[in-house]
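What follows is one chain in structure tokens, specifically the form predicted alone.
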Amino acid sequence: MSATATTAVPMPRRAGGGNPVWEFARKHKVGALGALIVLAFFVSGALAPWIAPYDPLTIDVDGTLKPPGSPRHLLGTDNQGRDLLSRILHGGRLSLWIAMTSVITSAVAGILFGTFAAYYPGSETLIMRVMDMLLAFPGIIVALTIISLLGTGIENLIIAIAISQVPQYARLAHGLTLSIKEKMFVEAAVALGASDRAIVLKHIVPNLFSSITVQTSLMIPTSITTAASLSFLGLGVQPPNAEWGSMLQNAMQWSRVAPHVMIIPGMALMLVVFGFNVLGDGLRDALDPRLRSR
């Protein structure tokens, strides 16, 4: 009785071993860009102190308003003398970070709120409809209500901002968690006697992710430009700290004379929020399945 030999034949392997990051970046080029963007703004932002080439509160009366490309400082100065390049650093850092805390603060009350009230439909009503008076008014209306009663200050921003967006957090948690809870491994679970906590955290959550994550790309850019907005205002953060909504606000009156003041933190501005929007674009391609399919 003889074998015969057989030899595997090793199967072609797809572009990228099947890393999530490569398919996003091939099948979603815009949204790849979008993330560089926004990783290049990250890591600005978090290296600040080290790679900014002067302190950004630093005065020098005999270096104002410089225009961009003098070896000294690349990005020129300001009305002060103050190295445009640090302050763009150092001011996004501030934004981001403004951003991601009052938009993880939100996401987290949303979510609560949200499926709390569907999960108990006796809560529904009372919570969802506080929601629906907040989604009345525009969110830069919201938060300047809620400045306007606890005053100026980053803290106090933040909480604005994040107030202002719990509604479409609860709304989007509220929907979903209506549509999860009438699966059927969610009735396998009641069935099974699991506590509610129990099937809150581990079968509707998670299932949450997906949506919450493409809506938080989407929210960060809003936040940013309301921070932005309210700084302009003067409700914001307040000076000297760099932030770009308080340098565009300063740059108002130099504008003619110098242009680059309010041109450079405008652009800085406008190409995180543009990263920020086709990134969320791109998330929403790739993690609904429905476009999936297409």
Contents of the next structure:
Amino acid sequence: MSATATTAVPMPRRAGGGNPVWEFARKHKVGALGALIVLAFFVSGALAPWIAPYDPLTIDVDGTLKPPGSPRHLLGTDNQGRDLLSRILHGGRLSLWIAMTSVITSAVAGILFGTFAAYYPGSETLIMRVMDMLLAFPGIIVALTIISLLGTGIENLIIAIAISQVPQYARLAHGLTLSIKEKMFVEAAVALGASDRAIVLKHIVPNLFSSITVQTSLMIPTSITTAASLSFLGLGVQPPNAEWGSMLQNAMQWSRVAPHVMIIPGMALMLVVFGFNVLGDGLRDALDPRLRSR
Amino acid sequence: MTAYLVRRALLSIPTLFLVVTVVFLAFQIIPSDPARLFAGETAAQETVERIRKDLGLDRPAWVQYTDYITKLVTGNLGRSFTTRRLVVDELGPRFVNTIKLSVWAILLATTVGVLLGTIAAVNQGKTMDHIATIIALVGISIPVFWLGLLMMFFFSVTLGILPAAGNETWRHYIMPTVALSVFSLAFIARMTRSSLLEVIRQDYVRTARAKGAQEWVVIGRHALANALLPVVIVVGLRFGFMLGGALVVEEVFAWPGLGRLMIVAVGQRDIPVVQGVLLLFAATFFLINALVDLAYGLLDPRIRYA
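One more: the block was the form predicted alone; return the form predicted in complex with its partner chain.
Everything in the complex follows now, all chains and molecules, and the chain you saw is the first one.
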């Protein structure tokens, strides 16, 4: 468990031993498995329109609820004869898009709010009060409230999830900025006459990077699950769009006759979340040793 | 201790006030007309106007706001736009249902989670540890609603041994409780494992072993008692977040709780009900936080409340 014990063991030098990616894979085997799953998710999401065998929305009334392994339909078809593999691939692409845009938006907003609050005490109370208020609710409740204001749909879903995740980033950035601000190199920059903005951009934000990366690796699976949950509740991505959560909602009434329409989208969702979780654990150990015990 | 609780309650008031104000403002900004929504797309303009007057939405925003706040102080949350019943009456029984489900789920998550984490830590690096670690990883990765659907498919549809919907008997509780607890269970197990692994290395645990105490006494009385401190915080936090999980679980198992009420209210833009649910969630969260802090003080005598 202790850091010194693991690093003290002399590692035999192998080819490519200096490569940080290879180093990570050797030390965190499960994390590397997660990285592979995440990589597969990114690649299949990016290439979905080209590698999916069919259009995800094409209905085939003669070929409904075919089981997995059917000729020409590797994962079978759903109640409208739509090819399940194609819908899974396109659903993954949509999940990837929603998760990445919402997480990047909330990370940027959170860093802005957090560093601003840490630098301008006048704004601190108001900003952090609002953040604490948002933290008093589970993320999905915040997202749901925002959807009740904006309405359903993919863009609104992204906004809702982004807002629900801003406070976590803001709190992290706020706390870290407060401590980095007191460091010698920042004092040196102040003494040299650097402006607040230059200090934040050049000295503070780069030092937030590793913690923000770890946080992001944990926020992506959360936003994927939240998006799927809200779509499952009928308040996110709307049918007939291929999305794992709304596919599961649709599958509820067909699971008796064709369990695969319920099992396959859930498996995909779990696999991706699992991949991000174990990758996140590995990254946390590798990048942020202070958080190791949590 | 009473003084401490009273102070905590007073401290939560500004935040609750902020919640009410933010939600109120937000609903003012959006271009949506609850009266029109309530009357239906085809209703005549006079009907819409009459409903607007009925609901009190024809008054200026600040009058509506001060009216809402004044009533709130006396415990009146207004009336639902759709059912016209008092929001308090709508919330009460559903809140009880959600709390019942959440309490059972957190009890299950805590007992099994601590047990699983302890087994893993005591057998660190052995097969049992790997099995427990994998269970915990699957537990934090499996989507709650999918787990619910899988259980329903297996136990209700295929085997027919558990009821799929409702909350009448204890048998109705089994699947929703398990579904709601799994994420927290896995989370608590991971927390217990890492916390216990740190404590086991401490000198006082070695001393306890050295004086010949039995292994279960060493683990139970000396190690676990100290390792549980951070776990208590996690349990409290998870309980707050269970209300979010309950939203989805309630939908899967048709559980008549707050989550389903909120989903319906969101769909109908029933603002007083949404406000009420949010306030109740926030108040519960603050109450739990205060209780967690108190529990922390009971477990760690070094902490005193002034």
